[in-house]
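Just the one chain here, the form predicted alone, laid out as structure tokens.
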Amino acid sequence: MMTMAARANPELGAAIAAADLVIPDGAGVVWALARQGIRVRRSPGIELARQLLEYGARHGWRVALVGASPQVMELLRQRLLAEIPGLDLAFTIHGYQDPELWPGLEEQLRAARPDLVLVALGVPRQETWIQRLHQGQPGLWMGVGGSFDVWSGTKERAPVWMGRLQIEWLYRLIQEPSRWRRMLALPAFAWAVLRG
């Protein structure tokens, strides 16, 4: 879905093109690349981000979490600190801030100089926000979509068998039927790939 959104939104496309690393999170991207003769393994962002948190805890990284609702952020803080020994949450803010507060919060984030920043503000906002704020800043910055909801326990990730069958999108649609319009990007993406 992000690929189709990037085709329709030049600002998102530019943010993705400027990223230091773009991982093949979805089965569709892996399939599309394979059709071009490029073999990659799917790397779900939720798993990579969790591994980065655990690695960061072992190596003394300062971590920032940005996004999600106030309730999710509070649950997320509690769970991550309980589940990952040594995790240094240097900065956390939910994503439902008043617009006039953002410049000051962004300045606080920069001043915290985190080693890892995980951002769950939704596509395309998280990508464009990261591109704007990461300029000249240290650390690894990563958009994590709905990962905070899963890690906080407010939503469940699709069962492993659905991941193996590459139908996690169906599980998400069942959990959130209001996403059906966004899911229309999946057949549009497949058609665009088949057309070349």
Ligand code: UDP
Given for the second form:
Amino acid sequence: MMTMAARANPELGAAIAAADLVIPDGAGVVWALARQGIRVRRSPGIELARQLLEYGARHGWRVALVGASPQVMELLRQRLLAEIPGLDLAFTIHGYQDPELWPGLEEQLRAARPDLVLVALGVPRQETWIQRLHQGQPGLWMGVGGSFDVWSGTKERAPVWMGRLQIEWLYRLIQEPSRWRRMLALPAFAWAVLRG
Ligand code: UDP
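What would the structure be for the form predicted in complex with ligand UDP, rather than the form predicted alone?
Once more the chain from above appears, this time first in line as the rest of the complex follows.
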């Protein structure tokens, strides 16, 4: 779905093209690459992000979390601090701030100079936001989509068997039926890949 969104939205496409690392999060991208003779293993972003938090906690990284609802962010802080010993949450803000508060919060974030910044503001906002804010900053900045909702216990990840059958999208659709419109991107993507 991000691939199709990036085709329609040049700003998102540019942010992805400029990224230091783009990981194959979805089954569709793995399949499309395989058709071009490029074999990659699917790497769900939520798992990489969790590993970065755990690695960071062991190495004294200062971590910032940006996004998700106020309730999710509160639960998330408690859970992560309980589950990951040594985690240094230097800066956390939810993703539904008053528009006039954002510039000040962004300034505080940059001044905190975190080593790891995980951003859950939804696609494409998280990618374009990172692209704008990480300029001239140290650290690793990563868009994490719905990961905070899952880690806080607010939403469930699809069961492993659904992942194996490559129907995780169906699980997300059942949890959030309002996603159906966005999911029309899936057949459009398949068609674009098959047409080369
Ligand atoms: N989100 C946010 N602010 C917004 C829109 C979304 O903090 O203005 C959060 C939302 O609460 C969720 C995450 O961004 O935790 C991902 O949202 P969603 O699943 O809708 O986006 P997707 O990654 O599927 O595009």
